[in-house]
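The chain below stands alone, shown as structure tokens; this is the form predicted alone.
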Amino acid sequence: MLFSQESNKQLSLINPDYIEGFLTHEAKWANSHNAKKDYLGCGMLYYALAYMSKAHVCVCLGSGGGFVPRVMRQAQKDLNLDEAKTILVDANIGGYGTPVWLSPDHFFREEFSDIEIIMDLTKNVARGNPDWKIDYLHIDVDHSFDGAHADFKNYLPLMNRPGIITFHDTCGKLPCAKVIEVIKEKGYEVVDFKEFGAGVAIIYLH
């Protein structure tokens, strides 16, 4: 069974036919975040940062399941708040975790339409948007060492005081996660969870 914006707000986060019905439902590579079916996994760590700190803005640095940007919403949604909005960041430009929701009358798409999706590569939408105040930044695009090391250095002028950033793939089998060495060396606040999935690691901003 699956379940329509009108009534997911009569389920619980926890409840198993919810999960699996709507939050991981046809979201390709969400065990890369230690979810599968009816279990949330790292999602429920998303959840819970979007929530408890009421962010307004969310923006998720690529998705090709769109398991991260639906979970941002969802609390978003479930505090009812006021002209807040997630924002999927994606060029679709081939490689790792090419988007699997391109068409119209994918799952996501439409059970999620209120997720704005901007095509286009990351330094350009963040270049395009200076006056953005992000509260809830997940990067997750570019998996080469360069390209994640810049998507944190683009973003981070335009992140809210006190603010999240999540990045995904920190387990070292990719380069992206040599960027956390450097983020720490930086001074920035980082808590790594290198053993769950593919690994996820939690910078707060001061």
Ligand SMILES: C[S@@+](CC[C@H](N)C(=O)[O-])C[C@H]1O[C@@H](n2cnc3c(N)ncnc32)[C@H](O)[C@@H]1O
Given for the second form:
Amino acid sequence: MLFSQESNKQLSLINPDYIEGFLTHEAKWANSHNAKKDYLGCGMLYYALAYMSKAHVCVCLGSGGGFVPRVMRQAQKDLNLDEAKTILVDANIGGYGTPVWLSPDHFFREEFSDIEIIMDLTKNVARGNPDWKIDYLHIDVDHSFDGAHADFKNYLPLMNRPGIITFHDTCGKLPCAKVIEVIKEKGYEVVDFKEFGAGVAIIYLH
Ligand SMILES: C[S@@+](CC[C@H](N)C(=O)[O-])C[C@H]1O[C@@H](n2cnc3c(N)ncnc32)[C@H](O)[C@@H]1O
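Now that you have shown the form predicted alone, what about the form predicted together with this ligand?
Whole complex next, starting from this chain.
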């Protein structure tokens, strides 16, 4: 079907009602990703990275409201990818907020029931899954320098090539932000959007 300029005025790639009704709905901490109501904020970036790379295996380390895994999974669904999966790892130990989705009837659990949830420490999950080939990884768990650095190091061997990592909280308020400097010093390609939300860096592995 061809679209005229006139009909294009009515069309949009994004659906604000869907964003507000599903992707940010009851997603506590979506604001730390610069998202609010019908605005996806950095979620647009996460979506684009998963979509662009046709990421079959997306893993999100830590999510209090389920915002990031929802967006990852949405990109996979929109692509109709065969055997694609999104996994959320969260041990519910808090530190910087605890999950709001623990109840099985929480909106996130009911509407995104195809997101696999592993409730364990990230280091245990990495150790227990040495064969994982992760296309897109998001790191947002332990916000200490050592904890976030360990997450990066533990999951690096589990990354596919090319592979993409997004690393949250780079704005400088939390110790984990310094890990990005170490990653850059090691020669990895990094783009740090530290002014958006709580800041997010992309690490491109190839
Ligand atoms: C709440 S998120 C941080 C807020 C975040 N920006 C978001 O989008 O939700 C951090 C999560 O990581 C979890 N967590 C902290 N340390 C962890 C670890 N070592 N392994 C697994 N989960 C952990 C906590 O239970 C928490 O739910």
